[in-house]
Amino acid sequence: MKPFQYHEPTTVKEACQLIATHWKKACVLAGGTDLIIKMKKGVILPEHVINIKKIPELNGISETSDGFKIGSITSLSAIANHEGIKAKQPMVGEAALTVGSLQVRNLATLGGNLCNGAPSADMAPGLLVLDSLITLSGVNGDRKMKLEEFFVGPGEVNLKKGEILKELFVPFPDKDMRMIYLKHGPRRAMDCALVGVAVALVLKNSGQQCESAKIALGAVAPTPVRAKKSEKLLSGKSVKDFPIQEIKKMLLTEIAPISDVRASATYRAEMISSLTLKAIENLVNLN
């Protein structure tokens, strides 16, 4: 491994000013888990590496009148044992729980699993689907965003020379909605995801009707992406009445697949529209 001068800030202020200094020399560490294996393999060769792990106020989740805070520096684990996140919204625990191993997972963070800014970041489509907002701190002050416009491109991601991301607010759902995060791989855990999609219904008289519909897809696009058009064929309808052929056909349009040594872009399009309709299929009949 190289060497790199190790700073260790103890206020976010102190980590801005340290970023913006080192920038483009300088490498995050929170949880590790990716940044270290990179390190030893030579790919990414910081001069600067800038441990934000001893920041109190980036860490820990609180929930308000309307939703949860959770700080960026949040591990894994704790999110998928909070009981709170696993009454009031599963999916987000679920999906944390489908990250690598349980070591991984307790020192994997939030932010470290949005910051890479992979297309198939498992913690992303629920994410979406719930309308998560982020708060990025920087050298001069703090900005909000919905986590949608956080993702620019594959491995690149909307923060400013001399920023981080803080925290996320994930609002509570409808007290209808049911969701639900599936992912495809070789493993369900410890392997990053083939494709990945969460689903959010809103669902009335009895889960007859459909008032609401939010789709979210990881590992098909350069970020992970809502398939908006997709939505709204089912937004409105009674589930018996559920365009699934169409549904089928308007995911393709929603998606940009490409192949790798893990899967083709073909399969990536089947399995994306497959995972998408038993989503759909399991909410429905929870009744």
Ligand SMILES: Cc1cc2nc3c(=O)[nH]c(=O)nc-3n(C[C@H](O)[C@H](O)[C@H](O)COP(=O)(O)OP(=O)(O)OC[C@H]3O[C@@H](n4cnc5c(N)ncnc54)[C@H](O)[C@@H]3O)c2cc1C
Contents of the next structure:
Amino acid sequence: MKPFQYHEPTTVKEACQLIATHWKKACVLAGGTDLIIKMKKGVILPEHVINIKKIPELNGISETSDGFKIGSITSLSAIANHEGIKAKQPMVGEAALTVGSLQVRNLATLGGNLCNGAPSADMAPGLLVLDSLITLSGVNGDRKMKLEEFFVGPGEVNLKKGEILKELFVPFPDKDMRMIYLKHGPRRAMDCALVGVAVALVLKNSGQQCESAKIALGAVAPTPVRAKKSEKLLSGKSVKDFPIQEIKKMLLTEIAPISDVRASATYRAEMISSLTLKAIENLVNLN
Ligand SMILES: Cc1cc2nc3c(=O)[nH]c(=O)nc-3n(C[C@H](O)[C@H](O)[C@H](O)COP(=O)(O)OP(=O)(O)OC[C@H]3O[C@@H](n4cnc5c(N)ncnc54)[C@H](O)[C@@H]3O)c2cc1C
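If the structure you just shared is the form predicted alone, then what does the corresponding form predicted together with this ligand look like?
Below is the whole assembly, all chains and molecules, this chain first.
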């Protein structure tokens, strides 16, 4: 590993100033489960490493009247084990549980998972269907945006000079919302998603009528994406009239999968249709 200067700020302001001062030469270090590997392999050679794990205000989960605030350095284990999240937003905790191993989840942070900009990031689809908002902190203060607007391209997120991801806000779902995250990979654990899908349906009339539908897809486009045209095919329909074949076709128009060493584009396209339909079926049949 190339030598670098190590910084340990204890406030968000201090961290942002350091990042702005050493812009393009600095990397933010959270859990390090991605960054350290890239540094060891020489993929990234920062001159400054800014460890944000010593900033208390970035850590923890708090419940407000309308949702959860999750600090960016909160570990995926803390999210998976949080009783409030398990009760009110189970999909978020379940998605966290699909990441790596216990050891990885104990170190890995929510912020790291999203700031990586990986199309396969397991936390992204669930948070997208829940319409999560993020707060970024910079030298000139905070700015907020929809999580959807944060993802720019593979490995690229909407962070400006001197900014860090501070926290996420995940609104409470409608009481009739059913939600699920399904991930497909070669192994059950320790593997990034070949494809992943989160579906949230608001089902009224004892689960017979779909008032609204949200679908988000992972690893089938340059960023995690919402499948908004497919969502429209479900919203306002009786579940027995869900146009399954149309949804399959529509999903294909909303993705742009690539072939790589892990899977071909064709396989990813097939799998995302199957997985999405399986997710919808699971939610509809849930008692
Ligand atoms: C064995 C193994 C298995 C894995 N399995 C999975 C898996 O199943 N699913 C999955 O999605 N991922 C997986 N990963 C990838 C990784 O563990 C996760 O993406 C993790 O959440 C990254 O978080 P981190 O805190 O370790 O990030 P770090 O490595 O610390 O940072 C990652 C990137 O984000 C930036 N960053 C971090 N926090 C912030 C912030 N608050 N503001 C601005 N920039 C920030 C860093 O500068 C860096 O560029 C795996 C990794 C390993 C090593």
